[in-house]
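Below, in structure tokens: the form predicted on its own, a single chain.
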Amino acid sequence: MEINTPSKSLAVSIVSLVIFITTWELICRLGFIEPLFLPAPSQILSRAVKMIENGQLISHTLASTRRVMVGFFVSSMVAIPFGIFLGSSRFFMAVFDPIISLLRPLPSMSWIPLSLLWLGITETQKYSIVFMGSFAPSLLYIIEATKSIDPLLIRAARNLGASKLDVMKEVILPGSLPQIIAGLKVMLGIAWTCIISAELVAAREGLGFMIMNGKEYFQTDTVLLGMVMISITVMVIDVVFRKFERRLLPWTR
């Protein structure tokens, strides 16, 4: 069966989601699974309504979103110029490559004890976890995007009299931006992984804290609600990111 239009694709996706939720609800209501292990979607929805009414759900969601966006923004603002610079210079790439290779394999969880010792349980500590977890991978994406520019284009621009700054503005940046944006979108998902890891260990608010708190009190519906909110928030941010990408890169439409 072929799907030829976006509207048909959307309709199929909606039907698939409705079938999934309905099946889940029926399995729980018929008693095949204990609510303690897997509550029904209606139970999760009921918990969501209660937490919206007392303001907790919005508060936790905004706290996590703020931490991700601040840490990710700072990481991107450092990684983009530094990555373009390294991707354009073989000498400096050789200088910094060993350091990047040491930092890149470290997961965000490994930075948590050190950040707690340095910064304590503060907002700055949460931002630093997002920064450290997303900086090295973002940097590698940007370096590879810069290196992917055809050297013939750069040589041709220089032969026509373009300065280094002109080559950067007219050839390297327009050519590498689509890959840079694609890499940053991937890193945004990883940034969420970083902050949830940090909030699971040491936090007083946020979706990670909400999930851990629900687990402590055997509130499985709260745990699942936190997971659903992470997915919804990432989807909303992704939509905003796509609109930003279309404005920034109109030639890729």
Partner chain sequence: MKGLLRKTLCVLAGAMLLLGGVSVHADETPEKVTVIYGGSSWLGHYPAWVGIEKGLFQKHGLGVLFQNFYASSGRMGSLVAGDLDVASTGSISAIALMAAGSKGFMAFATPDSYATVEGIIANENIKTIADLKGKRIAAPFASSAHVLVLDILEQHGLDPEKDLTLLNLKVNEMPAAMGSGEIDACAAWTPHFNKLLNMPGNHLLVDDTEFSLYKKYKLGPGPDLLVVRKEFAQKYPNTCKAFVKGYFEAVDMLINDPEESAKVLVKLTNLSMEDQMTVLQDISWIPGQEQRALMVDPGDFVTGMQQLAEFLVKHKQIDNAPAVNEWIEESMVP
Second form
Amino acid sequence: MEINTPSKSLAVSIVSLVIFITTWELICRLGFIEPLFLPAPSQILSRAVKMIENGQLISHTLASTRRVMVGFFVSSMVAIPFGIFLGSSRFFMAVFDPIISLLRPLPSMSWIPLSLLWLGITETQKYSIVFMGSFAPSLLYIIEATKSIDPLLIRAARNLGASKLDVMKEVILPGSLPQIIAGLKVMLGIAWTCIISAELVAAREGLGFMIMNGKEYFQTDTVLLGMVMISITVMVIDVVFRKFERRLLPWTR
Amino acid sequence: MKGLLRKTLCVLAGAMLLLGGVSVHADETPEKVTVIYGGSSWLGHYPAWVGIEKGLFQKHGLGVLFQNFYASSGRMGSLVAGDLDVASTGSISAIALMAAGSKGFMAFATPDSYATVEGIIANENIKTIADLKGKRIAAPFASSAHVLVLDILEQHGLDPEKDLTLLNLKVNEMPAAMGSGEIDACAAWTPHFNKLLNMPGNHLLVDDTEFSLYKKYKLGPGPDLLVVRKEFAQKYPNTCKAFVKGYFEAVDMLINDPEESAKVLVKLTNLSMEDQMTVLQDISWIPGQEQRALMVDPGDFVTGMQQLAEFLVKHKQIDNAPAVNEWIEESMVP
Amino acid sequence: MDPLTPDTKIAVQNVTKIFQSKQGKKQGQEVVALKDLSLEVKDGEFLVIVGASGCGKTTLLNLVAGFDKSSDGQILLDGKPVTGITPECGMIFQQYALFPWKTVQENVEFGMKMKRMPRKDRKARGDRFIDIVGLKGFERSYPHHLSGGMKQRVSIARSLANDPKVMLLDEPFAALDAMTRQVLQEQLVRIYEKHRKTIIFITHSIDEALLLSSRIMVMTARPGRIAQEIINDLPYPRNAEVQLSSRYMELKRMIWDSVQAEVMKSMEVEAD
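Taking the form predicted on its own as the starting point, write out the structure of the form predicted together with its partner chain.
Full complex below, order starting with the chain above.
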């Protein structure tokens, strides 16, 4: 079959999803796999219904989403101006490069002990894990994005009387915005992996906690439900992000 | 990877056994000479360790391999996945696995009781349970200490959701959190329990003896339970019998000659000889001959476990209470 | 050195520019782009510099605009040395250099915005120059919706709206098709006649030079120097009749001869 319209490809996607879930359900129903190792989709669904009824699913999802959004927002708000500044100054790039290189490879998990000591068992500690896990990579994305700017535009702006600060604000920021947004979308996924690891320690709510607690009680359906919720939440945020992106980048339409 | 490791270990154990040059009675010959035991440095695993180190299993023609797993849940997962043959586990984990409908394992004994080395420790501002109101208290979720906290709060009419903040912390994170004033009280077990008690200002609020089921059945909030992989028990009954014999000989040794036992245990726990002896004093071992009364028809322990399962349902930790007696392997109870 | 006459707008005095070659097998070698070059542009003059590619025309404009520093010699604007980028010399680039994220209106207003001119005044002045270049109705369009010719008109309006003393045009019409080029050339001449800006215009098209200039300079290949200077006395408007006149042909041949010699020379240099 030739896929030549969006509705056709949507139809194919839906069929593929249905086949995937049906096969999964059948394998479980026919007893090929014990529910402990892989619960059937229907079992996950009934767990979802139960957890929606008692309000836990929503509160875990909101807790994680809030942590991701706050940590990610703060990290972006610091990384964007700082990245643009570094991207337009060779001197300061050289000053900060070694520090960024040291921070970049550190997984967010490795910040947990220090963050607990510095910030205690608080929400700020959770935000800080997302912040530390996403800041250095975001910064690198943004610095890279500033390099995609045609130097001729910077020249033109300076020729029209723009100061160096004006150039950052009027040229480098809007010029690298499409790449910055593309990078931040990738970073948002990384922010989610950060929060899941942050919630493994000293947490009592959130999807990461839900997964780990489900594991402790051998509730594999809860574990899978938590995983499904992460996927769904990321997809929803992605759609919202895309709307936001169109508003922010009217010239790319 | 795990499989390969296991095979290698089996071959090694078999070789050790051959070198030992053991002879056993013909009709009780173990069908399989290696048993893989899942444990950790927790006191519930002392008998298995002593049995291995003192050659008590070897005497019955078995080579037992001690595989380390820090958490009960991971150990139980590995057991039902077929990577372990026998294990000791916290009963919360076992009940949760029963509630999840896994028929892949059976329980057959409870070797120890440690009610005085697990409890809630508080700072000096908290004198009574009622003082916990509005405070921050930590427990490792899904553990015996967690269950203890839920029970004690219930006994004193406190709601863990509304009246105070219950935090999820691992026991090894508690000393730092108590030290910094981050939390006002915490529930932990030995050896961190002792460490927390020794910190200035801290004192014992309650221990497991205050647990409601302990008052009725002498059952702590998370007693240790010996479990066997069901398939293994069915396939190798003689091997299992030999294991149980060796195991309870080790329990007897722990009761009768703690000093000799401590000498080999320090290799497992890395404690000083003195500390090791103190820990041993706090444990009451349950010898083989007392097991039947606890485990069979219906057995105080099994009844207590059933109550514990219902308690967990009441506190929304598990969905439904399994019928615990369906998971008891009578043939293996000594 | 000649004393400056009062109406001299720009004076390029003994300017030498040496680059370090950054890549290829000539890496690290010095390239002399301009050598001991001097010229003067009078106020209100339309100077066209003609030369083969690589003769250093663009280098010269970059020095005048302050984008680059000369290795030796100096450039004076109204008698004062040019030391950095100056908005007094508005540059028009061959690649338009419009800000893709700004509308036509915002692009044209950019220079005024940088001068912190109030929004209202900015808008009024911007509208006037958009009208002058014939883009009324496209104020809210983004550059990528415009044709090349329209983009270059935006660029010209953007420069004019910023009211520079001098306009520097670096092969501004080279990327356009012949028809569009002609329209824009005529428009530029009209703007020049009306606003009397001092203009330095770079091209490799002799026809373009003859159509636009009041004076023409032919540049030599590396190192760049002035090979010939021609006062363009063709009458305005330089319509089809003028372009078929014998004086036009004569001037064209004269320039061609000297350009051709330079092209040959530069090809020999390449072959080395």
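Source: prediction; values computed, not measured. So that the term is clear: the rigid core is the largest set of C-alpha atoms that superpose within 1.5 Å between two forms. Residue numbers count along the first chain shown, from 1.
Remark: with the core as the superposition reference, the CA shift of Ala157 between the two forms reaches 2 Å or more.
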